[in-house]
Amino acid sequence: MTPGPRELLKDAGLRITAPRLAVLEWLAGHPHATADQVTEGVRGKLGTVSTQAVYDVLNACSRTGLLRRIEPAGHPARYETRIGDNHHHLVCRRCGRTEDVDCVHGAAPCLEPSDAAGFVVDEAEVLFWGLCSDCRTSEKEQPA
């Protein structure tokens, strides 16, 4: 059985608080959300919560490994509860929509550095960039 938010917080050594529970529960159903989206969603659950409280929860949960923070260049950071695997992401250049990619297929020329410079590499983070179907559709509808 997958542990719930209470057990996850306890195992991570974090206090169990209403904002922490609400953030973890909301993000479980809304992966790749920005901090602003999380704040709005948590306010829908709790009624009131400060923006700073949500940022504090996101930072504490990211720091302890309960959340993964994705930072696509030129877009706000996004958060997800999917941790513990080495999945990758597709990111729309225009709107920032982010989707999971479970496995990378084909040649992988850059997943292993040519010179690790003394590092022990334990992870490669891959972001695929392009236009999502909604942005491609709206691009086609724009007059020339």
Given for the second form:
Number of protein chains: 2
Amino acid sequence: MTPGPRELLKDAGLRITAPRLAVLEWLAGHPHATADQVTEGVRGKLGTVSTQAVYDVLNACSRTGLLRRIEPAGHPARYETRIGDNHHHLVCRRCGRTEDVDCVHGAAPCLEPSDAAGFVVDEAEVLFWGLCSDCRTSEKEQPA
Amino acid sequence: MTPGPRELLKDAGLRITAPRLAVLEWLAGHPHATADQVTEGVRGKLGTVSTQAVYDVLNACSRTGLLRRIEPAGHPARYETRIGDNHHHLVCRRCGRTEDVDCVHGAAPCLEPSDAAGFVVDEAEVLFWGLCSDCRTSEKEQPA
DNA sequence: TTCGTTTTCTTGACTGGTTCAAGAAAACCC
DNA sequence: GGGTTTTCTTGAACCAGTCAAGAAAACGAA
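With the form predicted on its own already on screen, would you show the form predicted together with the DNA?
So here's everything in the complex, that chain up top.
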């Protein structure tokens, strides 16, 4: 079975604290949430948690690989617990809604640059930009 | 021959002004520059230009397709005049240096999402993250 | 050319997501 | 349980980029 948040934190060498458990648990059920949404969700579980604590948790977990952070240009960052398979993302230009897309070319890592220009590449990020169905509807009614 | 900035602006229906010409000319010789660098470069040509004017030019030209804007997470946006072929980019995590990479899978558009989840996709963005040669060297001397 | 309209430029204030800083509180290890 | 280390709270700060109002230019027709 998949390890729970408690084990994940321990294995990553991070202390086990209420805010961390709450963030990981909440995010598992709400992928692609923003820091703001996470804060709200976690407050619903724990009562009071500072904004800073949420950012610290998100950063610590992103750094250690427990969370993946997606930062679509022009939108606040989003976080997800699905890690380890390099899947990609669909992002709505208008509302920022983000959805998973499985890798187009089989297994990870699905892309290699044709010429790395002296760079040591460690990640290939693929973002598909467009409009989600909701925003397409509302755009007809009320053009941007 | 490739059209000059003057023609490009005209064809795009944009007025021809000194700041616009200067931005396009300067960017043609300095791809992947930040707004800040563009401002400096343009001031070298024209003397005084407001920051706002530069942003306006960059935005107007991006909107009309004369410029392409790349917004790597955690770094200021970069602009380039190479447009129309969907090439990709290498980005240095440390210094933000950005380089072109030709499309890995032949001609544009080289990528389609496997499942669009109701989105209407208009662009596939590919970013290769890593460390440029300079930053690799300096990282050994002075680890982050 | 000149006028009137429309767009763009200048100046200066402001925003929003995120980070920094100091100290208080909690988790870990023996 | 005590000491150390890490994390949390509070509140200020950051920065790329945007908004707003008015002055100044570019265009198009006469």
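This structure is a prediction, so every number in the text was calculated from the model and none was measured. Definition used throughout: the rigid core is the maximal C-alpha set that superposes within 1.5 Å between two forms. Numbering follows the first chain given and starts at 1.
* Asked: How much does the C-alpha of D122 shift between these two forms, in angstrom, given a rigid core superposition?
  -> Its C-alpha shift, to one decimal, is 4.6 Å.
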